[in-house]
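The chain below stands alone and is given in structure tokens; this is the form predicted alone.
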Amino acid sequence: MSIEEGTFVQKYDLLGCIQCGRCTGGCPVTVRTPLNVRRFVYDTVDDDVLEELSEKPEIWDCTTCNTCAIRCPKGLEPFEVLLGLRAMRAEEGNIEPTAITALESMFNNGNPWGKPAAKRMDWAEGLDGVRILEEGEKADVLLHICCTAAYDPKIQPFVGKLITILNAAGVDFGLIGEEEKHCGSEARRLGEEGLFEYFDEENTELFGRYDVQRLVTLSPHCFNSFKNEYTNLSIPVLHYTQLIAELIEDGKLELSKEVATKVVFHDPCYLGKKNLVFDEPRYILSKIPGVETTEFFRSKERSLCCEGGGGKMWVESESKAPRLAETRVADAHDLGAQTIAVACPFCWLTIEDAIKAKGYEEEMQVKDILELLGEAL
């Protein structure tokens, strides 16, 4: 929404803010950037300074991890103010070239990675049990792969693991195929509200072509958008950890092989702090033979963001301080963990980079829960 369509005060209920500062006090990126969320909430009450505020580089430091919303005693979502300022910049085309390239690719190719739609199913080459649904075809589960998992060669193997797991459990599932599109989550985080609305409409119509009972996502970011931000989507939405926990609990998935490793689970912000899915990933890990689990001091609602969300994969922070993912890796090292388990493609990529940056490659690895499950089958 532009300034002409309504003020920030109305859109974000800014007068409800009591200026307690808990948003800034809890914000994980304040330790490495100049971002002061409370100050932005206070200053944006004055429409006359919005243009000036939108030019501040620290609006791009926010990872939209939801910590400020969790801590707000008035139930506000302070980070949304920063997204509003980003939207002002995006309307003017005044954003980072890398972000512009990603947004253009979302519109033209249905993904932010500059890859052609015709290559979206390349991950499935050589895999058995991959079923592309026809219009009107029935299935219990419609599986949404996500752009990063579909195109990134490091993440693509996780999709194969998920396909194998679902087939082993006898799940009736199908996929969209090359017509699958970006969920729009990162479009909105980069300030392109109109593009997000486009994906909302396109994907809602696309999902409606199939006779399915539930939509299951690989990415927590897709999960959050479909579940909480789409306006007319009527299909129940699950993250894959929720479905697999259900399969294990119902005795449909047998994990027989031992996976001997000490694991600490990193809660993805968009799965945990955004949607309060904390128990299912831990339940799955507890059922893998041989896995010893430990916990981060900052876990669940207090989990430390990896800095992969909020469009940060396409906008680099000006700060040269170590990334939060490196702090996360150091904490895992102090715990004696051999494996950092994740359930999000962005978390996997940022933590893998952090392990390399810290020089812990010989001592530690990051694995998606799907990888661990694949070893246990």
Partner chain sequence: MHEIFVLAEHRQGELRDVTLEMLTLASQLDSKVTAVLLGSGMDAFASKLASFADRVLVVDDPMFANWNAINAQAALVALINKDKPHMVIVPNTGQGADVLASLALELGASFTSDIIGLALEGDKPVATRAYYGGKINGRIEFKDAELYMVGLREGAIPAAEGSKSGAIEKVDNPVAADATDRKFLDYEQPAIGDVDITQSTLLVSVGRGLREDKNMPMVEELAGLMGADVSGSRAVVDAGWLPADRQVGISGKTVKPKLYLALGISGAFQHVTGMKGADLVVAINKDPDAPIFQYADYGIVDDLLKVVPALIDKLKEMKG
The other form holds:
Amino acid sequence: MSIEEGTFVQKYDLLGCIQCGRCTGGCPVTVRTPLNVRRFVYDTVDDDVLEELSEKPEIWDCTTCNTCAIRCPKGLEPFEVLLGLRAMRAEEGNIEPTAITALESMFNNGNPWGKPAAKRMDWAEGLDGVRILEEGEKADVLLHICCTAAYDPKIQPFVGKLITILNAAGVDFGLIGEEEKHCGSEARRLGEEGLFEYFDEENTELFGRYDVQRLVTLSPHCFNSFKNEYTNLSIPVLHYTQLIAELIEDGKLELSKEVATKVVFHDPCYLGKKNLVFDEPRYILSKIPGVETTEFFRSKERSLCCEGGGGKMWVESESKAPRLAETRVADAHDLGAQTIAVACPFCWLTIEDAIKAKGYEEEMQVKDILELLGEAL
Amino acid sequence: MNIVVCVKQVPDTSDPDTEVHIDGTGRGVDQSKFSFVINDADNYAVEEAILLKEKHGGEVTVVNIGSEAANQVIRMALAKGGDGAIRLDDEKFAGSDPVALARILQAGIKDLSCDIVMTGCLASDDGYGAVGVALASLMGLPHAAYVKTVEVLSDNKLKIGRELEGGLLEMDEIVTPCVLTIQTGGNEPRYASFKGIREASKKEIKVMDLPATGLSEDQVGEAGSVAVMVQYSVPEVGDLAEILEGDPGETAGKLAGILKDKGLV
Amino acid sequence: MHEIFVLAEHRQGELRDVTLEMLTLASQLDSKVTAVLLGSGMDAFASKLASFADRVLVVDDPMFANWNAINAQAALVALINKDKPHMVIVPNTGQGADVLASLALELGASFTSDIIGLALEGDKPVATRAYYGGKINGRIEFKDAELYMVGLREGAIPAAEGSKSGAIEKVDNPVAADATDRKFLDYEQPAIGDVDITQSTLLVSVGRGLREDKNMPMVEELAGLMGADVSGSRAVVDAGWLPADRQVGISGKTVKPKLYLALGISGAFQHVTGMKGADLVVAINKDPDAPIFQYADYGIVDDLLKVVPALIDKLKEMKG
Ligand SMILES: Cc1cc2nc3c(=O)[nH]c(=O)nc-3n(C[C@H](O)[C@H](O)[C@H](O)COP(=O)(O)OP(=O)(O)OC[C@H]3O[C@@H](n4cnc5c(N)ncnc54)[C@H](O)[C@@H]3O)c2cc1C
Ligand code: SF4
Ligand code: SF4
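Please give the other form, namely the form predicted in complex with its partner chain, since only the form predicted alone has been shown so far.
Entire complex below, previous chain first.
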């Protein structure tokens, strides 16, 4: 990529950095990789070295967990610099083959999983209460499913739970159907700014076809993109935990069955640190009969990333050190939690894997809040 | 070094969840649940062509037989570094076997001056692996199939490595102009960024129908073919794994037998 | 009776198995079977082929010591024009596919490639081919012609025992001059030691079901017996039982072996994505509901720690 002079400095406000190091100090992946984000903020001031910096493997270690941004006293978003460097690689076409496969699938199929668009609704087979909206049709809520939930057989069941819950609460909602597309979040995290912009345009146009009041997402990653990164999207965006908390509060959702388990909630980075939605998931958990909750030492703003986001699904770190998700699971184990509750498909996958890796399958489980709600209904 | 590279758009049926259903005619398949991609081997051919261009100069022309939907794979190839494109599109081309396809390709590129014509060594949908060699024969050029490495020795000579069974490379010298059918794995196909694809959309794709090729109806499609697929059928093997029953000694014995029958051990 | 020519394939002093498979197929077609052997110092191969063919036509000349598509085509054109067989079968391999289409076009033959079955209906051949990665088959009919040609997929037809005793006929090399447009140089062996599993033909792949590092030698022994490489799921790579370059899956390698033997792999979506291109998948897993069975052709529902040692024994027995 030919970088115009000063682009980086301006775009990321690099001159605002006082080199205090709080970003690197809080960065969770430093325990397993050589990534030093402060150093990148410093070095990228010099346009001449950008090319060289973009070739450093550790720019792919960042999980975009937002910790550095939360900690920065100058209000910068240090990790965005790393995404800028990734973008240089992507534009040159010089990225990991696994990332290429995912990105090409986003372009060809509208999802990163190499699945045909025409199979996007296969999860709904045999489910009642799934309404696909026609153009111009009215509904209170437009429900966006997310690629991972639509295609990963481990996550698909949660969608059914969400459908049941919304129907039980009498929510007037509809879906897009096979035309639903990737939100673009992971495209952007993999450095594909152009592709992200494409999804921004396409999805904004798509959502505009319906007469809906609110857009509700299953995944925090979609939530974040729609809410903060889309340029022209005017409908309010909610994560499902926000909608369900509202339904419970309004007395529209009755949770009657006892779910006796000790739960610790793992804040998904894109819901918590990125969008400061900390209370709603906890409120929901507190309303499930029988659930006993406990908190991680590192929770909310200080919550430890599980390494599922930031395009990490497709780019593996070389590090042999334990994955952060394993640390997280070990912490939960120390707390005596039987259930790690999550509210994100990526978290669910990484934590499930870590539970197995630690050999804790007998003692604990990962559950999406939707699964717990399903049991309580 | 001018290179023509032939690319095909194929359904991505490698996904284990993709079902292939034979349609009512028995001669086609239901394509409604497919997604479409560039044929794997063609993707490597595109990369090889662009690597050669980057090293030795010249132009890369992308050639495709397909409908407008195939512009997607053509544009990706253009975004990676292709200079021009030709798409051969006519209903009459349907049902062509490798000979008819080669004839159509030949007609499409006859006015180009090129040093190397590349095709993928095999299309993942019909698996013929014969178009490139047939094209060479029609063009009266030397050829080599299953080429994994290409090195330019001089103005009119290449050193190539043909990948044989078991990964053995047969190193040959071949003069140009020639036709090479490219095997997967010899390079790392680059990524065509979305911005690149958008820019490539500005490059012209020359579309040629049957009259434009100068061919007659009986030279293309089934009429122009020497062998015709007349009926699809479902192979006997079931969808789910065939579970081998018995105690470990028995199941291991059965498995060893199967592997031996299939020539795998 | 019709005559069928079969182009024998050999390489580096070895007759390749596909030759016997083609001769077996030709023998099932109620025709006179002629094996065509182009090579240098071919006596031993010729006598071996004699028990599979009614006639062995040998062109023994240094020109054919190594494969060269141009020389081979010139020789075959001359031999075919002289004897006018009804059909020619070539292997659908790196050699056969290098000559089939151009030879057929030069001779005006009706042909198809990569067949998995062949029959004669009356005088005319009818072939079976696989489409869409073997998900469906197709029946191929040929345009009327003087000569039909097919390329037979390796391993599609099991070779029978040879029961013929054909005559060996040596003919002079009909090709006047060695090709100048294409020349054989040498062979390069694939690099050994540093295994690239994306290129492996056979893979024994292990998952967390292996339980412990100390079971790895058992897996390596099995792979060694089979001539396979060892790969694994991310779980075992994470555990440090295998180096990272052996990981199959979305964040590892995408592999396309002829055989993928999955031991104690559950078949997670992220894993399956990397091995879906395998020709044959065999899974051994304790869990009958493990998703890997949906992607496998054969399955054994049992403890791999019991089945693998038994399999090692069987393979040793087979090797004698
Ligand atoms: C971001 C991300 C990326 C990922 N990328 C990849 C990737 O590239 N590749 C990959 O493989 N995974 C990847 N995964 C992990 C994937 O989701 C699975 O967790 C992983 O593949 C599981 O590995 P496994 O099948 O070996 O283990 P498990 O899922 O734990 O399965 C073990 C299996 O062994 C069986 N078993 C146990 N004991 C025995 C026995 N004695 N005999 C026989 N069978 C037995 C069990 O029934 C079970 O089915 C990724 C996950 C995430 C979150
Ligand atoms: S976003 Fe998270 S992982 Fe990335 S640099 Fe910041 S703190 Fe580190
Ligand atoms: S925390 Fe902010 S100000 Fe401090 S070093 Fe990092 S980017 Fe600079």
